[in-house]
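There is one chain below, alone, in structure tokens, taken in the form predicted on its own.
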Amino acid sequence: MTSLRRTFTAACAAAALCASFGALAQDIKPRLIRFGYGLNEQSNQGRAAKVFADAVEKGSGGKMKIRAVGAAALGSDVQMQQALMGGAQEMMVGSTATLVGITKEMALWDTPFLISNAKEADILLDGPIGEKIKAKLQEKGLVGLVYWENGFRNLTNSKRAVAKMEDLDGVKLRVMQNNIYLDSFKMLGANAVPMAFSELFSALETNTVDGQENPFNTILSSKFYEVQKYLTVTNHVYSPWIVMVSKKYWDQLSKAEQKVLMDAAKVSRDFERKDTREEASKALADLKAKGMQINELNVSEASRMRNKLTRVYAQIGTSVGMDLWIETQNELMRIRGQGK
């Protein structure tokens, strides 16, 4: 009896161990990673989280789960990098524009009227010169994975249809938290005002500001259309996007993580672009039908704007360095060529 008692004191014993090894299974969670952005879900930025995060789940097996968080709920770009150096939050969704006083070399793709259309984008953005920038990042507490799109950027306001360079003087134009972005304006005649995205439909609605500058996609998800008349297709710069993990984070992960989350960051790249590209043909029509007055910036324009703007190009490659100046001039000479 005493020996049978001992077996079936162990058999409990086993198996209440194995009970607790089951329970224990089960309640490991996956990796839980905040991913802020600045617009709101039905965006071409919330499609593209949404991507992000289902491919992130599916390459890491269920064991990495992205929360997607929109409307600049965790702050605005400059708080969620702030938070990502800190090591606060692990990732986020924003503008390069607004990088320029934490890594110089960003300032590049604050140039006006740099880049010419999306397939001068890719190749920069995506070839050497694009990651010798996101290198950058690191050395203040960033890893940059991969360039999404914003679009070119077109002008709106609430006072007059800008044509020529001088309607837009006296125009309070907001503009992004961005040195070159003031500048330009400035020079351009506006009075240029810098301001956090998440505070911009409120300060259009009171009139704080007359005006801002963003791609057509984010006039119309961001319905500013309903606080301004005025839309005039400038093209004047082209933004992308940047999606980024905070270092201590990233350096906690292992190889294979690392590794899920660059895979998924590439995939919510190239469907993010086509998807931005696809709305932004739509969303001109759309923002028309909405009540916008329309109208384009004619060639003359464009180039007394560009003409007027050259102390710009040259603090620009002042600040990132004359040898990317020239490289990324280079490059863009080489992909025109390779165009005729």
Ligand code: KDG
The other form holds:
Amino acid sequence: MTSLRRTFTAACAAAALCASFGALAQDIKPRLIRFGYGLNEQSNQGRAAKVFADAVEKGSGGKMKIRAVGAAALGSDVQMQQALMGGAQEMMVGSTATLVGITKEMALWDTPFLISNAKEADILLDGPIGEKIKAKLQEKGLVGLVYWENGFRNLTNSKRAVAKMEDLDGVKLRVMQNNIYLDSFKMLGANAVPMAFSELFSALETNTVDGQENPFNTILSSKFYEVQKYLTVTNHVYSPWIVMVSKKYWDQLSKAEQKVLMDAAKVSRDFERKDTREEASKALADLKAKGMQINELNVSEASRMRNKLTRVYAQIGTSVGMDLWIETQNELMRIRGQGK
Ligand code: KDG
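Alternative state: the form predicted together with the ligand, after the form predicted on its own:
Full assembly next; the chain just shown is listed first.
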């Protein structure tokens, strides 16, 4: 090809690119999007919300703006889910556990001891199984963009160190508003009390409940160490968050605007997982320094708890469907086989 022809071809390509950016830019209108979340601004959830907001503004040339509102100021997870389904709020991030009443397949992520590490979490959640469950939300007026990491959950309480399952007998333990969590901790002997996260600190402070279970990050950022003396490392379940858009709002957006939100969501997901894992790796030492009495279940007690908790597996398999349950078990075997 002559150099003149190459120059002409390059000029056409550049013009086409400019035209497409131009069209893209025209397809992006000035928008203000409310993004609600439940933890405080200083938490891992709050930090990732800011990263998401910055990425949306950058990706839209400043036209689309996110107003991130934390500390459940727009409502609890359940209230925000309703607001998104009704079109009264545009976006949120919250626990998959509180979505089970809307999309029963979300119960997969409540399975005790299902996921053992970050590699398994990322492959399952970002792969076909996580996508399949996310897609189910659309039937209910929600669009799931990405999963963030809440993390591995651990037990705290104000009454005693939990060295064996029987130490949980009679402990009033707050759990998320989710039947698997409720049944699991009743099975362990606790007096499980479903409660929204936004009510939890004051319930612990007033001894309305004795304990709760959450990842180290949340125990730290929500200052539970001020009202909880004992922390028992159980890692009993890997808990995801999910970033969602109201489908009523999503369907009004152009393809270019939807791409801005999805691309920004992926940037925030990668940041959030790295940030959460870095914070979690230091959190135990921080919590000890804050005065918490920390113990780990020994191997025999941990396996007793695991054997007891796996009794909910049949309930979860029925809830999510045996095909999805078996597909998940096979995928985990495949991932674990890779590690050998
Ligand atoms: O809004 C806060 C919740 O999304 C989240 O932290 C859920 O782990 C959770 C809990 O215990 O409520």
